[in-house]
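Take a look at this single chain, the form predicted alone, given in structure tokens.
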Amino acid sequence: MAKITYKHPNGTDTVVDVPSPNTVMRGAKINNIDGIEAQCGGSAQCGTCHVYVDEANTLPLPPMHESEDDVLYGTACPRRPNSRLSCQLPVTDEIDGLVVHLPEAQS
């Protein structure tokens, strides 16, 4: 299990519980946070649960694929170097304590 921290882009901050074998995409939908729409339900085609890890991680991610990389070339916001699709981030041990920041909109 892992603590994730979801950072709303009006300053609030969403901290769930999120169980292993999830991915960052799966906490926010169980955990019905908004920000992460998922409309292909998690197979890194659509682009509507980008995220922005926070600048200052220093938690083990895994590398970016490159249909992942493909992709956050069409999200809605604009992708920046800490661009990830949520939905490519296992939830491990390792990630407890990730925060990531929803962007302004997914579609």
Second form
Amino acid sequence: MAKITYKHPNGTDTVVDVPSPNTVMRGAKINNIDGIEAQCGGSAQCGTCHVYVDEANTLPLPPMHESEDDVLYGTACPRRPNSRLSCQLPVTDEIDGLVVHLPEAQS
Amino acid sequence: MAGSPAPPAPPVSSVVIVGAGQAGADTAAALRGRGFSGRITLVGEEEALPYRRPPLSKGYLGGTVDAGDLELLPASSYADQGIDLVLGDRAARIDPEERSVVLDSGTRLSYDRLVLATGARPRRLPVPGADLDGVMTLRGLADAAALREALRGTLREGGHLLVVGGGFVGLELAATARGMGLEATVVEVGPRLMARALSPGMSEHLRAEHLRQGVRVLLRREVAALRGDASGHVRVAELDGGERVQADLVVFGVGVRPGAELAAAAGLEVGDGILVDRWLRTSDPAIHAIGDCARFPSARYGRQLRLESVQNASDQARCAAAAICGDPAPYEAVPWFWTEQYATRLQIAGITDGHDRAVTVGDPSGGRFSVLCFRGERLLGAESAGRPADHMIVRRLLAAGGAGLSPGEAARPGFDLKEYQGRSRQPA
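Having displayed the form predicted alone, please output the structure of the form predicted in complex with the partner chain.
Now the complete complex, all chains and molecules, led by this one.
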């Protein structure tokens, strides 16, 4: 379980408790948080669950695999150093308090 | 219809969605995501909660994914979001005058807006023996569950799978079956595999992979008849020309028929699908049609399209939801598709059908390459095997109109899409 904050482009926040096992993407979907599409269902190939991890983040996130890195070449909003695919971020107790920013568009 | 003005935005207090697949479920979620506070009723024929279909022909059949893993959302999410799920019931008819839908159970649902997301049903070839035991199709979870059992049974008995049709479903099934250790033959009437979706180069790459994996691929061949044993179970396929192929399990992967009957009976315009305008409205502006069942005008490709993909279902769901919420925009999403066969992940950006020039980039001999397809100077799309960055970059180029990259530039020795994108994104 982890508390996750999804920050919307309009400045509002949605804060939810997401049980494990889940991903940060799935946490958004099950809470119907607008701004995460995840069309491929979480297989790191569509780039529609793009998030920007908060720049102040110190929580341990898994390293990026090559396929995630490749997909981030074509996200609808520009890639930044803190870009991740939220389907590749498992929800664990260790990321309790994670803050992610949703991009303006996913597709 | 394409020239009509954007739809007006009268207040909407109730939406009925017929069809609880990807398109229907995403419509409900997108309406709530946009803040729609009226009533949403999602009607599905199947008993199962709305689920993801792509894994059915891959991980689910192979046994690495279970039905529960496929659910788009847990049941609690629908309740939390105030989405009324009506499962195991079917829309029997629409009354457009009264704006209501009557279900098989007799329930009458009235609507301000109706969304038809009725999907499609697999075709069977009308050959003798098509109704024998062991002759199947694959579309829904129930089909997949039955097929999963049949594959295991056939494997235990040392039987042989015959796949009729060398398209997405047929080839994914053949790959999954080989992964289980089953002998498999694919019979395709056309001159090459996935001919509607792929350029000849990528099509041949796929055929070579299936041959390497031990699948027998018969092109330009048709099944003339299926023959059974004394108990009525299929055992042999007779092909045109007289050849007989062992076939203890037969699966038709020969395309689908769009679910347009309900719409046609209600007097809506249909023709290989339910006809819609650029805003995905049917000939009755209170009724939208989306996903596999809808035929829409594509400004990007200059013709009418009916697409069978998750992307199309999901993006059209968002488009219809936006229109219902009074924020209409024409549907212009870039189509994309994917398939997984053995270790090959093949992604298609755009629609490459109709290209007159194909440029291959990457490493074809290593199985990681893309075929960029142009018509004249314009990029139509690309097929990428093991090259997800190429796929993503081409989607962005297509979203920007597809005019930036010329075939001449792509064909230059050493051309690389990542490098090209890096250059073109530099500030002027």
